[in-house]
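Take a look at this single chain, the form predicted alone, given in structure tokens.
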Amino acid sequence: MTSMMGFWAFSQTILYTIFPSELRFAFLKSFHKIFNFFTSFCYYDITEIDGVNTNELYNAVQLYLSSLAATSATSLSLNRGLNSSSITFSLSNNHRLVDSYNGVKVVWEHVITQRQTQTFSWRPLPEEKRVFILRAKNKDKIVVLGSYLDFVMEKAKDLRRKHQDRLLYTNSHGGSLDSRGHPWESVPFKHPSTFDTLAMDPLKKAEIMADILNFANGESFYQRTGRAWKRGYLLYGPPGTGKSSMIAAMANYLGYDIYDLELTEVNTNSELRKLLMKTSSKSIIVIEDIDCSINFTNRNKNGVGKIDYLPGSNRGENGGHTITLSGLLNFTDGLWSCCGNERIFVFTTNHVEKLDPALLRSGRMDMHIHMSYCSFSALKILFKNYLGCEDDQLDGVVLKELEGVIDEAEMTPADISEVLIKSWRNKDKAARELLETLKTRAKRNRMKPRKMNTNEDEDKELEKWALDSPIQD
């Protein structure tokens, strides 16, 4: 096989050397023919990077393989990443790893050279070129590029969620791209966030779980009707009321990782619908604070959908191509929004009043969740994440005490959560300063005067208007 191997490449130098295309094309197409006539196997490249692309297969293929490796391979190589909570196994440098699959045998290699002088290109490409070889047998072609390429992809898939650690993602600063042609940084997402520990309504977070986990089981329902598989949501409320602990939990509960989209760092719509093509399936991608990201509330005077050119820290180089609404909606519900499948995106707002009505709709923004002050049942949870004990334990009369004062007091988890932390070992302690806490701020909210606003109706209209949207398809 060697020998008929080096037979090839001189073949082709004088080939190339002497004869023209025409008699080059159909000499190979014979030597082809010979030289499939004597082998029993074929081969397959499967390269890292696939023109300037990241090659999707490639990594699935080293996952995979990386779950035989530790107790199939003679040869490893160990890594484990900076706050990283797990050691991954790959295939050393030009070993080799056979897989069997319904009764079909193959031998993956795994093989490192150092890439040659490189010519011009728009980013640069590592220096050294990776690729995985898969050997099969001649009569085995169907199987292996049918079913268990197929079967590879989708173990790998079940292999990242279970046991890699999930990544928050924030995007390079101008779009720039890594050697690898990646435009997103990452870093191991260990936010301790879940639905359990999540101070809000029980029946409303029960309602939300729900919603979310027929989202992620829904694939065929959304191929049936021709819609992209994703969806919206649209967190809103004052400051500390767990916005960023109800994305946490929606990651923890499905498994996601989280792309944490700054707009600021963003110039033109074609650097958005980039960052989009790079973000993975199962993934929430996030985009906090929207109203005070960039002023999307740029319409003419006649509230038609012409969209102004935005000012100021999203102007480009050139000073003339900004990011519009409209390139952001084509991000959330347009053509580009259907690159990549079972995708969440969850925008947040302290002024949900000031966003463009655009922005709302179903099909956008499916679901409102309104983050509010914290409920007497979301204090019950609160009790037992910081006190380490349930309602029925502490002291009945604070308790009823504290149920007819929460409401009026007016205080988000995050500032209820801070009362408690102080004396969190003294439990009735802390059930009593928080009471009298509440009492303080609810004192100070009878007393304050109320806000003269010759438009308070309109705002409160236009508010209305916007969380009446539908919030179910």
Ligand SMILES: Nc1ncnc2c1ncn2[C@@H]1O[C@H](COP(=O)(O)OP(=O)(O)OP(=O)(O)O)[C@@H](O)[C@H]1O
Contents of the next structure:
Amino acid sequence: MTSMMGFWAFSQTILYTIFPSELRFAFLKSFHKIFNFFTSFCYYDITEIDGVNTNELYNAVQLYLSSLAATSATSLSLNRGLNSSSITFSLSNNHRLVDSYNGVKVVWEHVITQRQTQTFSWRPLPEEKRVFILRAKNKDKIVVLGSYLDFVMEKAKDLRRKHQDRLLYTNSHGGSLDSRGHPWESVPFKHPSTFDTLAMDPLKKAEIMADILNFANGESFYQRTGRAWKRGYLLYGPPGTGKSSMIAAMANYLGYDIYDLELTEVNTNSELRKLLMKTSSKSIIVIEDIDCSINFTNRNKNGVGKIDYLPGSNRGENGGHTITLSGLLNFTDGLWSCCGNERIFVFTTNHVEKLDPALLRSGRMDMHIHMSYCSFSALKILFKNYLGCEDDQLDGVVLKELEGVIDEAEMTPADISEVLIKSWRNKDKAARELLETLKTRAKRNRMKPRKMNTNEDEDKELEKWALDSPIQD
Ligand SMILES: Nc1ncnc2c1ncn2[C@@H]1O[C@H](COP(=O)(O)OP(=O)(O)OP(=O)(O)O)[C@@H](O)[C@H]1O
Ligand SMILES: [Mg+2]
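Having seen the form predicted alone, could you give me the form predicted together with this ligand?
Every component of the complex follows; first up is the chain already shown.
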């Protein structure tokens, strides 16, 4: 500003010595206009990469402008991501867009420049440097910084949930970062499972739906009670009972992204933290088959399990992998779990009895959900899904028999779907075939010798405990 004033004084001196008075006035007037034009505006740079981190505001602005650009910009870049169902717009290089908010007019410009070749860097940066420049009048500074940018962030979040494909992230290359600073790779998430298609006890389903909805709408509750805005679910039960389908249904219901954390790819607790820091809010962080990829049972003298990689996993015994159960609990529970908001953690397992009790203890996972064999009420949902009919449209006698035998048959919804899918065009035939299969399974189960040993008793005890664990805050 001082140099501006100096330049102003200097130009006035020149003016008085060179120009006659009439010309001087006209010149001064235009000069004043130009001078005011530049000094009455403020400019904000929003760069794509801020230091080493991706700038969330940049992504939000890009999305927000894409919705404006579609109708008002004259030059657009059109993109369609691999596997994506929709085209996205973005402002072309050096193009501008005018936006107004509460009577305040702002101008956005997108500037892309080539980055100078880097001599040395811990992490290579992308070749292009991309910046959004926001211009606003000085007098509107408070509105812009106080509420306009928050408005842009909120709008972008909504747009993303409404129009963009949700994403499924995976950490297939462990915790290492790519050139844009992401440890996660993503693909569009298009799982068709919803709570409508999920076959399970309707009361239990309603309870889970209410719980996640309460969570998603509970910002003020979490703020008031001083709790981190996160919730943990443990889904356990035999294969094919719908644990993964439940996760997909949750994501579709809330419009959240999914981070599928492959724990065997993560080497250290700090890598785990890095991964957590790079997850966005409104997401579900999933660790599937937690008992299969790692073994928590090997506790050290402090009673905290150190994770041994099982023979099937791709980690050797002496590979220098130092991830611990306390690291994992810190990830879900501790201070690090609070960087970011509105996140759901889901662990799944086929063997709840193999999990370390520290993981099951009250307060760790807020809700333990037992996904079990198909019940009669769950079967009715499968009839609707696969045969397109309500149960009262089926033969009453067959239905009664199905009800009598289904619990004893102990068949998973996945197994039952396989039977129904074979004759889905003929609903009565499909129901009859299912009845035959269920009867055969029930007979086999009746003949199977029940092993009753202390281990089984313990397992049952543990399952009961897991089932009875905390359900509400
Ligand atoms: N409860 C259910 N409701 C509707 N469909 C189901 C249900 N459970 C299983 N299925 C069907 O079976 C398939 C496999 O189920 P899913 O992958 O959800 O089981 P899972 O419990 O995650 O199994 P695993 O323990 O092997 O991971 C699903 O794609 C779906 O078609
Ligand atoms: Mg699964």
